[in-house]
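Take a look at this single chain, the form predicted alone, given in structure tokens.
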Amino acid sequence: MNAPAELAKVIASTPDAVLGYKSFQLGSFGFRRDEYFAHIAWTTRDGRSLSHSMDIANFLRALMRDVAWGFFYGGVNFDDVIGTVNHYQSVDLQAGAFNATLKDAGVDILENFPTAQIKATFEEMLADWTNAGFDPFSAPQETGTPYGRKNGANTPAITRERELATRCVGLPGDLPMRTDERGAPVNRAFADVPQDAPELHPEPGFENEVHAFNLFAFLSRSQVTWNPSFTSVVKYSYMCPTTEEHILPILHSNDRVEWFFQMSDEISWDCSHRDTGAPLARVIMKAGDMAAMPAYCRHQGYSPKRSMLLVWENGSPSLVYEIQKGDAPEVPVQF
């Protein structure tokens, strides 16, 4: 349903006198945090008050991805109760709408907001609730604690901007992406990754047109986790490699097929049904493995050691609607 006009006001309260954190209101949803937890409250369809709590570290890591990814495609589930669904001009905020138990009990809620409005609310919440020393984009071993009372902020960590290249990494014109120019250090987990560049012998006159770069060296310098990069874009075919450590902070609900190529180490995936949360599969991927997540599933990954994953996305803006109409398949291949 669409949020009524009177519910569409974003309200941030004055900070709590003891804890120091602001509380937020977005439509029917109320958000507050204490020293350990985020609390989300709403009113059910039959008028009852209901609430849900999450560990604040898990909540902030999920919130960070939702903001940084522009609500991604499909659904971003913070856990099995709270989440968002991207409609690409607006965003649904929901509690229990994709949880069979809560939905059957009639205590779920879903409200739609303009993208700019929910984004502004989430950004302000992230800024106020992230303490100094905590980076929600980093692996747990690489950052401080999110717990306790209000203690400063970490604006640089939560306002990272995606670095964009206009040409292949390493060619003239890609300056923002060049590892030698930006000086990004090799991550502690990838100290053994070779940094040498491929050897090329282009024909005379094609020196500025033929190029290759060491993708493993490029990824070894990533200082964030579970944040896909675009390293190849051909029309709607997106190659999005990323480095993963610990737990994917969200359960990603697909609205199209998504391909995974495990380039190093290992990730285990819990897969469940997008709409109900019913378990579907446990997928264990080792280096060299490939898998595809169908459009009807949601998934969460576990990487015990920092690993490299290549995600292939079909970024066609019409694909989700083609799948909904039955004009495109929900599965990667039919045998």
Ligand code: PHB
Given for the second form:
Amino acid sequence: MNAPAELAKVIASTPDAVLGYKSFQLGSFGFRRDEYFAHIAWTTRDGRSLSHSMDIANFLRALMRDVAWGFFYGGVNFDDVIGTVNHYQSVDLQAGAFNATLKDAGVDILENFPTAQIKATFEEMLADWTNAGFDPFSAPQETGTPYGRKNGANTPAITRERELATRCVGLPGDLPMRTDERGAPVNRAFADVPQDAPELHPEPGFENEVHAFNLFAFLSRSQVTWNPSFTSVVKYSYMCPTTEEHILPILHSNDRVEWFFQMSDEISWDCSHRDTGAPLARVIMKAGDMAAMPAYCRHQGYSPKRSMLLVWENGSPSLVYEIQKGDAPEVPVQF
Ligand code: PHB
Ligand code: FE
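Same protein, different condition: the form predicted alone was shown, now please give the form predicted in complex with the named molecule.
Every chain and every other molecule in the complex is listed next, the one we just looked at coming first.
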């Protein structure tokens, strides 16, 4: 989205003299970091000031996903209190709006921003608050500390670009998928994943149209966690495999049904109601299991060992409005 430049102007303070970090203002929200925490402050609907604090590691991991995914589908909750909701032209920033206790107490807030404005603010906050050596996309065991006073930056880690294939992976003209050929090492958790390639026997004349690659080998070399990649796109059917270790840094409130196929190891999911946070289900997924998340749930996954997950999304741009009108279901199947 192209917005006027002034919309994207970020209101940032000069760095704190002792800690070295900038503070940020976005609408009624103030953001401040210290050695251990991000602090978010706002004025409640009835005029009182309120604040919320998050461990800075968790905050930066969530912020990284929200920025990298362009605010994703539906809601990205950083925790039970704060988060964003994507309206695809604009984005809500909210505190307590989907937390029954805070909402009932009248201390929640929700403000809508042009996507360019919240994106610019979040990007600058992420850049200023991420210290050298900390990679918000890495598993906790594979990165340095985010804590302490300002210590450099980690620009390469927070500005990774999605690599776009121009045609079916592996065919002449495709670009990026063969991570192995670019030298990315197999992750320590996937040392046992076979690295062989499938045999191909296309009919003569079809050599330029038929290909296959070893998805497990590809994923075994992933450098990041909890970051679905669009590996196949057929109309609006998006197959997004990803490697997961530790905790999904957000609670995702989708605005459509979303499918999970656990391709290796195990992830447990906490599912709660999108609007209130009331617990709904705990789903234990082992290799080979499939699950569908209804559009009215939020979900957060826990992966004790690095695992491979296929996220299957329906990317239709009209689906969210069809669900709102009751023309498309919120659940994958009616029993
Ligand atoms: C999800 O919210 O459904 C999600 C996000 C990132 C992942 C996996 C699942 O890596
Ligand atoms: Fe999700």
